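Just the one chain here, the form predicted on its own, laid out as structure tokens.
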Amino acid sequence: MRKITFTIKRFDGNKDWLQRYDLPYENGKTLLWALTKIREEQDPTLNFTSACRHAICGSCAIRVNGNSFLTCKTALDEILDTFKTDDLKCEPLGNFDVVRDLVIDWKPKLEKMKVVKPWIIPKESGSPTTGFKQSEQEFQKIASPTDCILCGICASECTQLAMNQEGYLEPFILNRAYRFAVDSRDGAPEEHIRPVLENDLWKCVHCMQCVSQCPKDINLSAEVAYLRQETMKMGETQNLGARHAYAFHDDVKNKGRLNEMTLPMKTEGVVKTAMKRVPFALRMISKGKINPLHMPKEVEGIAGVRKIYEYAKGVDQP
């Protein structure tokens, strides 16, 4: 009989260890079914959270073989087919404190979320008695970000957060800032956006892990791009992130490619580049990785590149 082996990372508040459980394979089951069966039939001390079983409450997310999943939504067959193995390692979500076994602590994250004021700051045009009117188009701007169920998967997958938990905000917090900043009933979008800028907004590396693993298919990467654009409209154009973005924009528009020799100077300034980058640049030159005399020419088809820029100007923003 085919067996599925679950190796689960246990934690009792003091120490952690790996514990193995074997389950007979059953067709058409979910990851949550497997965890529940282990707890009910093999080990009642195993801790994990779940509630709605319909991908609504977001409470049952864990990591399996290094990737985060919502266990109630994820088919066991899908996992076995994805990883091509019957050995599954289950761990709590990454970038969270752990309470017990697969149970994570949300309290510090929710406290951290308050910095972006995740609530509507009403416009003067509305009131508790007359309410607020929204067009369908205005509602559609908040429809997708409101789908977030706070499952924590985006934070678990975030590569920037793995290195920078103190300074960077979790992707679901960025989503909250975006959701209220674009709400037509909100009268102070800057109060949601500025805290994001002050917490390393530009350090998102666009690895897309949060997007690819989000069980609600929320385009978090596009939300980050919007928040960055809004900070630039607020006049925040002299930070490293904004200057780097302008350098990319101008190089590609002018030549169709990046000039990697001048990119650091445009981003950090000549003095800082000389102080920080010259030794590294000299090593690159000595290894033949870069040519300081090379000045990129316009790529073939540069006219088409510039048409894309013109087209992008006319694209409707959220």
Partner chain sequence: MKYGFFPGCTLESAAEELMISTKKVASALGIELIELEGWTCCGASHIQDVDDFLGVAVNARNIALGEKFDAPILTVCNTCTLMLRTAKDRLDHDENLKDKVNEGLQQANLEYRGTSEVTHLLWALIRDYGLENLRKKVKRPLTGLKVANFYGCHIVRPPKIMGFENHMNPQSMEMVAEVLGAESVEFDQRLACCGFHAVFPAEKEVMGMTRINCLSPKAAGADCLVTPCPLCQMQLDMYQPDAQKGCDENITMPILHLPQLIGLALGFEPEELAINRHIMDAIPTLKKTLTFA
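Hand over the structure of the form predicted in complex with its partner chain; the form predicted on its own is what we had up.
No partner chains or extra molecules come along with it, only the chain itself.
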């Protein structure tokens, strides 16, 4: 009979260990079914959380073979097929403190979330008594970000967060900031956005883990781009990230292509580049990786590119 092996990372509050459970294979089951069966039939001390069983409450996410899943929504067959194995390694979500076994601690995260003021700061045009009018279009802006069920999957897989737990905000917190900043009823988007900027917004590495794993298909990387655009509109254009982004934006317009020689200078400034990057540049030149005399020529059709830039200025962006 086919057996599925679950190697589960256990934690009793002091020490952790790996524990192995074998389960006879059954088709058409979910990951949550497997965990429940292990607890009911093999080990009543195994801790995990779940409630709604319908991908609504967000309480059942764990990591399996290095990726995060809602256990109630995820078919066991799908996992076995993805990883082409009958050995599954289960762990609690990454980038969270662990309470017991697969149970993580949400309290510090929710405390942290308060920094972006995840609530509506009402505009004067409405009030708690008279309410607000919102057009369908305005509602559509918040429809998807409001789908977040706080399952923690995006945070579990976030590359920047893993390297920078203190400084960076969990992607679901970025999503909250976004959700309130774009809400037509909110009168103070800056109050949601500025704390994001101050918490290393420009350090997102574009790894696309959050957007790839979110069970609610929230376009978190597009939200990061929006938040960055807004900080620049607020006048925050002199930090390393904004300057780097502008270097690309401007090079395309000037020549059509990136000038790698001037990129560090545009990003970091001439003085810092001279102080910091000289050994790096010499290393590159000696291997023929960069040619300091190479200046990109204007691409064929650059006039057309500039016309597109000019045209884009007049286009209404959502």
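These numbers were taken from a predicted model, which means no experiment stands behind them. Residue numbers count along the first chain shown, from 1. Definition used throughout: the rigid core is the maximal C-alpha set that superposes within 1.5 Å between two forms.
A.B. asks: Cα of residue 309 displaced 2 Å or more between these two forms, core superposed?
C.D. replies: Yes, the C-alpha position differs by at least 2 Å between these two forms.
A.B. asks: Rigid core fitted, is the C-alpha displacement of residue 12 between these two forms 2 Å or more?
C.D. replies: After core superposition, the C-alpha of residue 12 moves less than 2 Å between these two forms.
A.B. asks: Once the rigid core is matched, what's the CA displacement of residue 298 between these two forms in angstrom?
C.D. replies: Superposing on the rigid core gives a C-alpha shift of 3.2 Å for residue 298.
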